[in-house]
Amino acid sequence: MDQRLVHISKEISYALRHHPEEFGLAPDEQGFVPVDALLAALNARHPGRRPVTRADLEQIIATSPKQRHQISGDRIRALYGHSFATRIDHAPATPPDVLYHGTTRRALASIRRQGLLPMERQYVHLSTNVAMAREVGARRDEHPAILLVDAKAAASDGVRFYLGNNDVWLADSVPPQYLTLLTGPDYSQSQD
């Protein structure tokens, strides 16, 4: 994806996942906004920029490896990662046997006690591979802790998982008994 579309993709994520009100958008109960309203808002914020078109949105969605957005008819939404009140419903799905979660080392004590919680997000985000979990954890910690999630056992015991995209799985929460530290300080010994 070219740099122009990468920049636009980030702006769309910001608008649809975090601050729709800054763009004059009002997502419905499933997080959708009219495509035309999003395009108008994006173009009004940058009047000197080449206008963003529906074709640009479709190219972003088709070529983005993270698959963060969805167009349905004349509406668009972010699929996951929202920090505002609208909860995007996903159908429960059977996860891979193991998933991964990257986090800060300072969060380990809380995770050891409470498990993985969505915090300011709607869901806990889990990765299908260690590299992606490390990339996510490194956003807030230069040497992140990587947790292995025994998704097979958790799902068997009733933990609900949802497919976010090919590389991201979601869960309402993951109790600590399904977590094993792969890298980082000794998880079993982490202190409050």
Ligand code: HQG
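In this text, the rigid core denotes the largest set of C-alpha atoms whose superposition between the two forms falls within 1.5 Å. Residue numbers count along the first chain shown, from 1. What you see is a predicted model; the values in this text were computed from it and never measured. What changes on going to the form predicted in complex with the ligand:
After superposing the rigid core, the C-alpha of P176 moves by less than 2 Å between these two forms. When the rigid core is held fixed, the Cα atom of R105 travels less than 2 angstroms between these two forms. A displacement of less than 2 angstroms separates the C-alpha positions of P144 between these two forms, with the rigid core held in common.
For comparison with the form predicted on its own, would you give the structure of this protein in the form predicted in complex with the ligand?
What follows is just the one chain, with no partners and no other molecules.
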């Protein structure tokens, strides 16, 4: 994906995940906004820039290594990552037996006590594979800690999971008893 599209993709994530109001957008309960309204808002913010078109959005979705956005008819949404106040509805679904979460070594002590919490976002984000969890954790720590989530046990105990995209699962929170440290400093010894 060329730099122009990478930049647009980031701006779309900002608009659809975090600050739709800055773009005059009001996502529905599933996070969708009209494609035309998004394009108009993007282009109004950058009058000198080559206008963004629906074809650009389709190309971003088709070529991005991560499936972040989805177009359905004349609407578009972010599939995960939301932080704005109105919680997006994701349909509860049965997760794979195990999921992974990449985080910083620094966060481990608090996670050991509290479990995984959504923090600034609406949901906790979990990965279907270790490589992706490592990539997520590496955004903030060059030697990220990887947690294994016993999603099967958590789900059967009533923790709710939701599908983000094919690789990203969401949860309201994950209590510590379902977490095991795969890579990182000794989880049981981690201190504040």
